[in-house]
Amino acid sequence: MNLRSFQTAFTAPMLDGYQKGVMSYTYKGVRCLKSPIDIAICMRLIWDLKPRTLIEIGSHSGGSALLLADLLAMSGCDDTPVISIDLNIPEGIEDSRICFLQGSVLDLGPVLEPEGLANLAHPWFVTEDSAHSYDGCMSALGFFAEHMQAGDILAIEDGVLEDLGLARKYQGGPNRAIADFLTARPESFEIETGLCDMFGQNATYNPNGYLRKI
């Protein structure tokens, strides 16, 4: 399977300042750490998909879960739960729309099975934004390839690490994982180029990282 380039549309001088802004970004006073371009992409994704379940892997401080819950409400998906998973549950956030669960991307079954995984309504929007390691991304891809239905969306976040010169620290990170997984299992997902290229080819922190289940 021939995959297109993972290089983003960001230039090095622009990306340096942009990354500093992303790492300091907050939502409702809580650290969110989201690229504003990808927030815009998520707004469109949620509006078009109308997900009935949203799973976030990588809660961090909880700001992104709050943002996603509000984006769902803005799109008329008031009853869609946000299930947010991390090694540590954020403190100080109480929101009936969000279920914070403790767990690891490397072993998602024991985390999600008690929540009635088979009964979670589709379509799903899943965003993998945890450790960004090759092993973690491969684990998420393998798990959700088995449990998602055709049309569901999986976002593997922060492949921009390669442009930032950090891919080696993460054993190749998201980009290597996506390339290896899609090469080995091309029948599982397709790259949703309409999302990846909304603002120019891979003008996103998630190059080739918006995947639609086939």
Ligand SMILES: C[S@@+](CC[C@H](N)C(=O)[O-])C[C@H]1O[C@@H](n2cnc3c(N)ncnc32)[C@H](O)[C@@H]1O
The other form holds:
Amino acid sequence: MNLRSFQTAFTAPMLDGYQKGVMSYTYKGVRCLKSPIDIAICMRLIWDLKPRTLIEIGSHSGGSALLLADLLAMSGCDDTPVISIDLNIPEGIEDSRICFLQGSVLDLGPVLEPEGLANLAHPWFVTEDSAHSYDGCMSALGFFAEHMQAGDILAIEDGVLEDLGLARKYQGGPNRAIADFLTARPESFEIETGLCDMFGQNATYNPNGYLRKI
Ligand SMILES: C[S@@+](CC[C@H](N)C(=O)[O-])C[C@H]1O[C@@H](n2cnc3c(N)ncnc32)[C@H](O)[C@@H]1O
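Structure of the form predicted together with the ligand (previous: the form predicted on its own):
Whole complex next, starting from this chain.
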């Protein structure tokens, strides 16, 4: 399969300051490590998709889960639960819309099956924002290819790390995983270019990373 380039629209000098801002951003006083362009893309995605389940892998401090819960509420998805998974559950966040679960992207079955995975209402919006390692991304892609339904959206986040010169540290990270997975299983997901390219080709931290289940 011939995949288009994973290069983002960002230049190195621009990324330098942008990345510092992303890493120090807070939402409602809680760290939230999302790029502002991707917050805008998510806002649009949630409005258009109207997910009935939102799964985030990589809670960190809980700020992104709070933001996603608020974006759901703003879009009329008040009953959509946010399930947020991390090796460590963030402390100090009590929100009835969010269920924080302890677990690893490398073994999602034991984390999600007790939550009634088969009965979680579709459409799903899943955002994989945890280890960013090649193996972690491949694990998420494989798991959700099995459990998602056509039309559900999976975001494999932070392929921008290649443009930041960090790909080797993550064994190629999200970009290599997306390329390998889509080449091996082209019937599983398609790249949602309407999301990836909303502000210019791959003007996102998730180049070719917004995937729609086929
Ligand atoms: C980039 S941060 C998540 C940022 C968060 N989504 C946000 O936007 O604020 C990555 C998180 O992934 C978690 N993590 C690392 N390896 C993991 C794994 N194997 N499974 C699940 N979470 C993992 C880390 O503990 C860390 O909190």
